[in-house]
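Taking the form predicted on its own, here's one chain by itself in structure tokens.
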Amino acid sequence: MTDTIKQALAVAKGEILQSDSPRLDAELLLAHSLSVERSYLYAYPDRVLSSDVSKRFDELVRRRAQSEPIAYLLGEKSFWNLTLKVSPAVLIPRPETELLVETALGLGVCAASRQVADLGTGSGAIALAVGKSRPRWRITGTDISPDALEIARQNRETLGLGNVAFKEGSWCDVLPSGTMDIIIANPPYIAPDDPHLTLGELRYEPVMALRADSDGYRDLQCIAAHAREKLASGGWLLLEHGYAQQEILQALLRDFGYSDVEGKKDLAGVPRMVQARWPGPVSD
């Protein structure tokens, strides 16, 4: 006998025993495989599921049992306010990240128009979400991974934004020269020998997002030195880093001539991104 939504769903709860949610994650890989709402599954919790759908749903649940993230499941992830597209080629957008979105917003608060550069753009989600919210700034994101910027060129296109480009290429290396007035990167910041890239959820990711060598820090060094060819003069670089990266990091800008130098913390109160001022060509 099939299950009813109400019976499926408290055997998927205690299924899916890894993860912080399981009762919420259990509901939103049924509603998935129903394409209804979650407020459905409480309308109609008698509703006997069909064999179809409950083999779709009994192997969503095997996966994320396993701690495939329930963003590739699903298939999306909301980021700022918006919902997009997300693949194992991307890595999922995270809460966090929007510290570099809300930075930006602000750092252009009073500009009409800016030139914004998203280095490793992904699932394109910084890049949109400040293309979203300033409509006629100009924003660039660059990938070197062909099957990342083909979600990014989706998530444009579903979300119509005419002022978001994409191009390929290796973080600053195809903008042109002293043009940026601000340019975002969330790199790769995890140390290789670190062991949570081969536990949970990280191990579904694309290592290339995650992983740097130099204890974390090779991406973050190269970025900050190449910025400086790209952006104008007192443009500003914004870097997200790992949680006990900050310091190592603002010393390093400030090695390689910014100023402004300052870190920011998350909402959870964990050191999350450094924002930099490049001066510019300094005279002899």
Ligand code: GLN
Second form
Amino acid sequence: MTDTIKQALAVAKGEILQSDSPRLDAELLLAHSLSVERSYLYAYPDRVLSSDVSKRFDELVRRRAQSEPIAYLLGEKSFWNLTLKVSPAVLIPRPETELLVETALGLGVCAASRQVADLGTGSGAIALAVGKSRPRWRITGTDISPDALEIARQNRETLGLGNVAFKEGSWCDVLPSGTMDIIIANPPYIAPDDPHLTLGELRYEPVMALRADSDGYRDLQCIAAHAREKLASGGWLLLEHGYAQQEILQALLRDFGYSDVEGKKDLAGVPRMVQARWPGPVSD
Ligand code: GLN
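The form predicted in complex with the ligand, contrasted with the form predicted on its own above:
All chains and molecules follow, beginning with the one already shown.
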């Protein structure tokens, strides 16, 4: 088989039928197979592919045609101003999750030093984005999955961020009491009976990062309860949630004694996160 770049792309585009962007996907996968930038494909459309490259590319196209996410096929994903390594051990960072980063950075504008935690850090996306933007803050990312932490640590090494540490443990268990200025989490919040879990690209992502019992609220609730013991007085909790969960989550946080409870929408206009302040233990 002696396809040129142009021919290979045309064929692949017709095979990646389920994607919203088959041409772009094909270009990304071919550039990856050739270890070149995407612009190279436009500069040398008539270059003939070696059989090794063709084989690699065909295999990636075949997997993409089965809905395997492009980020897993490339092994990386952009988030905030970072390029992060990803694998099927971690959730693929979503653009809407940047709202948590932006909000966290906005909460501490005047503070030189902050203690911040990112619970269920996965690839380390939130922890590393905050750590990169605020070199004097100290960030701890936690995760129960050693495989996820391995990816997060590789990302930290690549980025050279000495102010970010990762610890193995469930949600806030491994954090010291009463110390955190900001606790951030993008926990699983999809209800177990949601059909999306078994369709399309979500099938390839770690179910432990997506699915939560109690109609999707179990982990949000667990974090809201336990974060109270870990937050400093006046510290903030920032939780990402599903598009229809904002009202209930806000009520739950108020019931738990949080103040300044406020919901926010993402850039697509979808209710996406709640921020809440822990006033500190109630004195008699
Ligand atoms: N926002 C993701 C999705 O709907 C879910 C991420 C999560 O459960 N934290 O695909």
